[in-house]
Every structure is written in structure tokens, then in C-alpha cells.
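As a starting point, one isolated chain is supplied in C-alpha cells, in the form predicted alone.
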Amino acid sequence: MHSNVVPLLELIRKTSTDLPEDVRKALLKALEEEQKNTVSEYALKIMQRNIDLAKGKSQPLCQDTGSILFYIKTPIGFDQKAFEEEIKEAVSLATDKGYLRQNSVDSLTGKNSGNNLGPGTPTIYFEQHSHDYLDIRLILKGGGCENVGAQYSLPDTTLGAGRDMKGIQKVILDCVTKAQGRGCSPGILGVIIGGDRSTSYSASKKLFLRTIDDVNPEENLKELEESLLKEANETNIGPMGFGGKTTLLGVKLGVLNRLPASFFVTVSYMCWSYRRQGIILNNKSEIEKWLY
């Protein structure tokens, strides 16, 4: 076994079985504010029970452990190719131990690889930084919430949405409305304004590395995040689509430059099982810090 496989395996285990504290607090707040003796309150209580059991037994929070997305910052000159092989070894081992379900399927034959390895699985994003340690972050994104993401091209005449802030807000709320409970609400949105069709989807998922309670440094985006969260939670879609006060736990917005001919608004939807974790790994293959 390679030296970095053990901490990588622990990162996968913790991401799959133990929600970060900011997510726990947001779900607890939703439970406290929900109307008592309703189906929506009952759904939130089941989520809380599931969270406790998964952590206590080191078992996955959901039967769908989802797409495996690594975001890694490396020192200059770091051997990314060798580290990618260590990641794959850790993913295969985590699948064998049951921390990850067997989720990687050949799109043409339907054959399951059995170890979560294959073209595009896992997905690994590398970038360099000026430090001597590794910053490794992992998102496990389930298929149910992935299915209700959407991309809009403005202007959208069917929704009456123009190329302005009102139009942006209108299409994002349309995505929430169409999702209903199918994305396993209460959800979190990662939204990119601009970019092209591919870069905007990748960047929208990277927004899930933010914590639920952080504040956007851009004032206009901060105001739009707050407004969207308020309006979404007034739709009465609620937990799992059963009605109620909490349809979304958070909204995260980002902006990319675009071509003059194109104006995309790309929405990624994360379910309540918001599996996101990260570590600082030193050059001795030791976890120095948990990031969430």
C-alpha cells in the first residue's frame, strides 16, 4: 500500500459517513423551525437519525454514495500522476470496505466496475499552490440531486427571463420549483452566472466547497443569495417535497466571464446529505488538519 492511501481512505470514510458541522447545524435549525407534528418535521427527524447512525456505525449516509469529486492543491513540482494512482487505490479500497457503494457503471454495457474506477471515476481536479503541503477536498454528490440540476440560456422567452439580475433569479427559482422533492430537499444550490456550457457546470459544483454559513464577499451576489434562499423557502416545497418551511439550506453564487453571444446560468443541486470534507496532508503523509 502506498504511503498516502491510508489518509486518503480516512478522508473518504469520514466524507461518506459524517456530515460537516455546518450542515448539521443547518439541518437542526430547519428542524427547530419546522411546524410540529407534520410530515415535513418527521422527514427532518429521520434525516437527523440517519446522520447519527451513519456516524456511529461508520456506514454511508445514503445508499447512493455518488460521484467522487476530488479538488487538490499541490506544491510546485509535485508528482500528480503518482498521487492519482494513490487516490484510485484508496477509492477501490474504500469500496471494498463499504464506505463507497459500487457506483461506477459502463454507460454502454451497464456493467458495474465493482470498485468505483473507470473513465471519469473518480473525477480529480489538480491545481498548484505555493505551500509545501497538500490541500485535499472531497465531495460525494448523489445521482438524485445531480438529476435535477439545470442550465439556462438567457434570454429565456418561455420564462420571461432576460439578461439581467431579475432574469437570473427567475431561472434559478424555476430550477428549484421543477426539482420539488426529487433532489432530496432541503438542498443547497451552486450557481454559476456566465462561462460556457462545460466550465460553468464544473465551477458550479466547486461552489459546494463553501460552507453553508459563509458570506459571499461580492455584495450584489450576497444580496441575491439571501433573496433566493428566502423566496425558495416560501414555495412550501419543503423537506423531500412534503411541504414546509425549508426547501433550501443555502445558495452559493459565482460568476465567470462569457462570450457576448452566450449567457448561461448553470445550477447544480446538492441534496441534504451534503457530503463534503477536506484535509491538509503534510509531506510525511500525516493529516495535519481537517478543513470542515
Second form
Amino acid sequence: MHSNVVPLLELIRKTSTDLPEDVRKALLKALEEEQKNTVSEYALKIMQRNIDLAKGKSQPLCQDTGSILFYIKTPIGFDQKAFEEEIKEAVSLATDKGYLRQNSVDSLTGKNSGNNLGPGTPTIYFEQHSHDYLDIRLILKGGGCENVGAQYSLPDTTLGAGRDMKGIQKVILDCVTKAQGRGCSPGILGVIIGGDRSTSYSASKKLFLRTIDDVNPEENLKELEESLLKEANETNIGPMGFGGKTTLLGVKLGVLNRLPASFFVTVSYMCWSYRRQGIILNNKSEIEKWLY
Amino acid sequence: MAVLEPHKFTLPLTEKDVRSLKKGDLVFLSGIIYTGRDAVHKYLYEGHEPPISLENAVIYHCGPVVLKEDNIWRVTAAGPTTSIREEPYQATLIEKFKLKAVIGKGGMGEKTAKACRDFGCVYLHAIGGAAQVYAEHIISVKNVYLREEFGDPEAIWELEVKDFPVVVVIPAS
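Form predicted together with the partner chain structure, per the form predicted alone context:
First the chain shown before, then all remaining chains and molecules of the complex.
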């Protein structure tokens, strides 16, 4: 029996301290395009310095190490219960080592559990696949960007948004406008059209497993993603809300079937500190490959 | 816009310092600042006395990652948290303690802006997510208060900072 705690701890460490290549590239592009000698350019430069420091020192990119979201594919017949215990051990260890902040607070008493463990934390999604290895992906999503996410029910009379492409676009841009810089822009949107109240939010976060530079295979969604990105970047909200050219780095869209009575558009916002990593773990508990 | 030249200050700030600042100014602060976020703001707003004097202080909306090594606290990540959650409390605290500056991210509301004008305080925007850059500008942890009650992220951390970079978003004048 091999212990998975060590590779899981390494996955948490790397996720918290080192941004994936696609995110770094997008932030660099934003810096190059921003107007020089502005506060916005200064903010983007600070972000670059932060990325280098975090990696060099192996310390968290952001002090808000956020919600801990694991997405795991296991071989058929795999013992999920035992693995869950190993994840909890790794999370608790990562908290001791300062890769994670103590982020699990009792909602009634206000007491911090101190080790990131408690009802609902961390979040672990399991599914099975027809391979003999584990595909483990981790997203850390801070509270600032979590708070600016929004769910709309169409038709939305206040915004004048109907159950059509125009209405969908309208509510998504409303979310970006309301967020301003508070979600730590430039951000990334994960948007689900359809689903119910809970499936849509879960699925919208799962879209953050995609890379910024990937292309949606659905032609109509691809077009909507591009058009939303363009419009959001014309709002002049800019980095941290200081004004400027880049408000969003990317928009990711997905669709779920809905009930005839319901039409939800659900937006999750990810900050520029887009912490996502993944590993392939073989049955000897060795990391075979980093996924981002 | 011209090249950004930082306005450098050694804390505490005077009302004259504060009123000289304009929106968009880059400011580097050196000296003592105190973290305080949701739990602390509510606690002080409800009338509890602070465990240390906050007269003329600078409050930083931040829940840091802090490690204790060889009995010495070290801040390893310390970017700003979203300030608007403190909007119900901030104006009262500015008035009561004559706070000279509040540091956070995302801006604040009209009530806080009015208190800044009335009592000579400035709201300074730190770059969200830049926890390592800000940790670099924190030289030492002087003390920690209310840690037992509120836990590490919500405690009051007394921090010594050097050239702490922030941008004026709500000026006093």
C-alpha cells in the first residue's frame, strides 16, 4: 500500500504557489498591451513580480488560498473513502506548512477549524474512468472572486434580458460590470447556460479546468465567448478596477439542459490569480505527469 | 499620464499628509500598520475597546498567512481583502479612532468617503492577489491581538512595513 499524501501535498503546494503557463502568458500579454505609466500598468507589473516571488519562495500566490476544489477521476472499483482520508491529511499538512491559509470557519460560531477541514471543506468531486491511474485536478478559488459570482433567472425584467442569446449576453456583462475590480480583475468567467440552481454553479466552476487559450469546440459558444471577451474589455474597468484595456483574460461557456420553467445563467468569476493544477498519479503513488 | 512617482511617508501620517494626497497617487508607506477585517470591524463597531491604541492608525483589510518559526512570527502572504464588506462599520471607526488611512481593495462606499473627508482619512488601494509582493514589504510582526478569539486570518496583526505600495482611491480632500 502506497501513501498518496506526499504527492497530494506536492499538488497543493504547486497549485498555491505557481500559476499555470497559460495564465502567465495571458497576464504577460495584458501587461504588454496596457497603457504605459498608468496605475493599471503598475498593478499588472506588481502581479508579475508576485508570480515570480511566489514561485521562487514556494509561498502562496494569494493569502486567500480559497475554496479547495478537487476534481478526481479514478479507476473503476477504486476505494474513494480511503483516498478522501488521504486528501484530508494532505490538506491539513499543507495548512501547517503555510501553503494553505486556515479557511474553514464554522458559520454559526465563527470558529476557525484551523486545518481547512470541516463540513463542506475541502470539496471533492469523484468520477470514474476506464484507466488504471488517477487524474487529480485542483482549483483554489479565493473568496473575493467567489463573492462576485452571480446567478440570473431569465427573463430578467430589471435588466431587460429575455430567453435568447442577447439576454444571455446582457446578464453576463451585468455581472462583469457589477464585479468591477472587486473580483481581482483581470479575471476569467465560467458561465453555464441552463441547469438548475446547484448543478449550474458546480458546472460553471468546473469550466475553470479548461485553459485560457483553448478553443470551445461548439461554434456558437466559441463565438459567444469571443464576443463577450471583447465587450468586457471595452468596459474600461481594467486591472483591479483602475481602468484600462484588460478586464477579463477569458470567458468559458457551457450548456446544460433545463426545465421548461427555468432558464438560469450562472456566472462564476475567477481572479487573475487563477490557481489550477493537476497530476496523473499511477498505482505506485508516483506523479507521472503534470497536467497544466 | 506622467511617470508614476511614489509619495513616500513614514507613519504615523498627519492630517496634512493625508489631505495632500490626490486620487491616483502612488504612495509608499513605512512604519506600523494593523490588519483588521470582518470580525475586528464588527467587534470595534459594537463598542469593544481595541486591545491596542488605534489612534491615528493605519488599518489594513487583510487576513494574512503567518507562520511561527523559532518562536518568531513571519508573514508569508499578505495581500488585501475586499473592503466593501466593512462599509457598514468603517466610517464609525474612522471617526472614533481618527484613523489616518484604510488600506484594502475594491474601493468603499459613500459613507466611508464622507468620513474620509470629514475626519481626514484616505482610502488606499493595494493590488489584490499580490500577497508575495506585500509580504516582501512587511519587515516584521510586532504583535498579534485577538488571535484566540478570531483565528489567524481575522486577528489584529501589528506589522512593520517598508515602502508598502498602494494607490489613493478615496482622497480626504
